[in-house]
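Below you'll find only one chain, the form predicted alone, shown as C-alpha cells.
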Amino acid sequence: MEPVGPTVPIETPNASGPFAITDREFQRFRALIYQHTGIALGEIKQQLVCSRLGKRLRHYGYRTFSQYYQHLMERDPKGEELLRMINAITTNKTDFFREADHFPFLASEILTPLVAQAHAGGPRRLRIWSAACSSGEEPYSIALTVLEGLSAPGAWDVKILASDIDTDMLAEAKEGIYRAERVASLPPPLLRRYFLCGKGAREGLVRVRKEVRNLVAFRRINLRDEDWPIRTVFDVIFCRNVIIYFDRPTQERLIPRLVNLLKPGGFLFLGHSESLIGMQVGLRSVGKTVYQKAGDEEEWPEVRRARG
C-alpha cells in the first residue's frame, strides 16, 4: 500500500507523467539521508528531495518514491545505489579561490612563517586537508597557493588530502579538467603557469597541470563515519560550507574531531556563513572564519593512532 498524504509533484518530461512525493515518503528519505550523511534536511527541502531523486526513479522506471525506497532497502546489497542516491542529494557549489580572503591568509600567515622556520633549519613538511572538496576547485586553489608561497616548493614534502562524500565529484576532481570560463577570473600568470589549454575536440577546456595535481590525493570520506581513513595530523584543515548542512549535535561531534587532527598551532578554515559560537573546542579566532588550535585537546582514536 502506498503512503497517503499531501504530495509535491515535479515535472518529468522523460516519464509518462509527473512524480510526486508524499509527506511520509519524504520523512523516510529525510531520515535515510541523515543516517548516512549527517545532512539535516528541513521540512522546506521536500521539493529538493523530490526533484533530485526523480532521475533515479526514471532510471529504474519506478512510479513512486516508495518503490525506490524499497529498492534501496531490499535490492542494493552492495550499497551501490545508495552511493548514487547520496551523490544525487548532495550540494556541490564551488569555485576556484572561493571566499578569496582565505588564500592570502594561508599565504601570509601560515606559509610565510613556515618558510622562515625552514630557512632556520625547521622541517620542510606540510599537510593540508580539504574536507569537502566537491569537484576539486578548493584543493587545487590550495595547491596553487602553496606552490606560489613556498620557496623552492620541490624541496618540500607537501601533501594535500582532498575528500568528499560524492563519488561523481571526486572522479571529476581527479581529472582536473574544467570549462575555460571556470578559470577566467584567475590572474593570467597563474593560468599560464598552472593550466593547459585544450585544443581540437577539447577546445574551451583547461586542465590543471600535473605538478599541481600531484600534490593532491583524492579520497572518499564521509564525515559522518565513526572512523576516517586518516593516519596523520594536519597543519591546516579546510572544512568550508559543510557544517551548515548538519544539525547542532552533528556539528558538536565533528568539530572536536577536526581539531584533534590539527597539530598544535594548526589552522581550521570554515565557510563565511558558518560559526563556532557556543562551542568550546580549543580554538581561537584569528581571521574571518579562520581558527587556530590553542593547545592539545582530549584525543579521539584517529589522532592517537596517527601519533603512534
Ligand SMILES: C[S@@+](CC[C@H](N)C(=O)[O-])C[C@H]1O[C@@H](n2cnc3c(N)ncnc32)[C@H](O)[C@@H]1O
The other form holds:
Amino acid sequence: MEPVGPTVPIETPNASGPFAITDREFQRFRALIYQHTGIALGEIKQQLVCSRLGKRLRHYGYRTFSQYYQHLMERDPKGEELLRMINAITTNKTDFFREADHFPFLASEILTPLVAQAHAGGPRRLRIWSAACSSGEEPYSIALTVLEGLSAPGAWDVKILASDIDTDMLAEAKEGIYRAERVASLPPPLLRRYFLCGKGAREGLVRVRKEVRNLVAFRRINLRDEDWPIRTVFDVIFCRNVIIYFDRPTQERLIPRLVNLLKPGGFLFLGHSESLIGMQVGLRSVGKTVYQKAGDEEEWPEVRRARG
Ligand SMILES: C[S@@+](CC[C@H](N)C(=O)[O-])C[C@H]1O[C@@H](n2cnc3c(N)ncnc32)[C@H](O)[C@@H]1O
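With the form predicted alone in hand, show me what the form predicted together with the ligand looks like.
Expanding to the full complex; the earlier chain stays at the top.
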C-alpha cells in the first residue's frame, strides 16, 4: 500500500494544477460528509476526496481545501454548495437489472402470488421503494419487471418511489435517457416494448417510454435524515449498494426504519455484498440478500428469541 503522508498531492483529472489535502483538511471533510450523508469514508480516502471535490475547488478558483471548507461554512447560507459537494462525493455506479437474480425473484415470489391473490379478490395495489436509485436504472428495471409480471398492469394501482440523495442523479433518472450500450444486453422484446430509440442528434441514445416513466416518482430523500417525506407502507423496498457506504451504527438506525415502512409480509432487497448479520429486526432471509418481514399472523422464531 502507498504510504500516506501528512500532505498528499493529487493530480485531479483536467486540473490546471494538482490539489493537495492535508490530514487536518481531510478529517474536516470526512466529518462533514459523515454528518450530512452517513457516508463513512475510511482513513485512506484522501485521494477520493481530492479527485471528487477537486472540480468544486476549480469552479471557485480555490487553491486549498481549507478555502473550500470555509466557503461551505461561511458563504453557503442556503446549503446550495453543500448539495453540490454531496453530489460530487457520492458513488453512483448502477446498471439495468444489476444483481440480476433479484428480478426473477420479484416476479416469481412476489408478483405471481399477488396476481393469484388479486384473482381471488385481493387488492390490485403495489407500492415499491427504490431507496438509493442513482440514475434510475434500478427503479426502471423494477418497473419493467412489474409490467411484465402483472397480467393486466393497467388494472393495477402501481407506484414506485425512487429516491436518492444526489440531485444530479435524480435529474438524469427523471429524463430516463441512456446511452444505447447501457441497455444492449436486455432482451430485444423488452427493448422494443419499453424503450424509444434516438434519431438524429439523439442517435446512440435510448429513452424509457412514458408509460414506464409514469410509474416512477423521483424524490430527493436522504436516508440519514430523521424524517422522510413518506406517508405510505411498501410491499417491497430495494435498498441496494448504499448501506455498504455507512458504518454499523448508521446501518443499525436505518434498517429498522425501513422495516417499519414495510407491510407485514413485505420484502427488503439489499445489495449482494450487504447483509443484516447480527441485526435482530424482524426479518428472515428468503433469498440472496432478500429479506421478508413477518406477516400479520406469524412471527419468526428468531424474532421471538430476540425478544426473550
Ligand atoms: C452505488 S449506488 C447504488 C444504486 C442502485 N441502488 C444499485 O444498486 O445499482 C449508491 C447510491 O446511494 C446514494 N446515497 C449515498 N448516500 C445516501 C444517503 N444518505 N441517502 C440516500 N442516498 C444515498 C448515492 O447517491 C448513490 O446514487
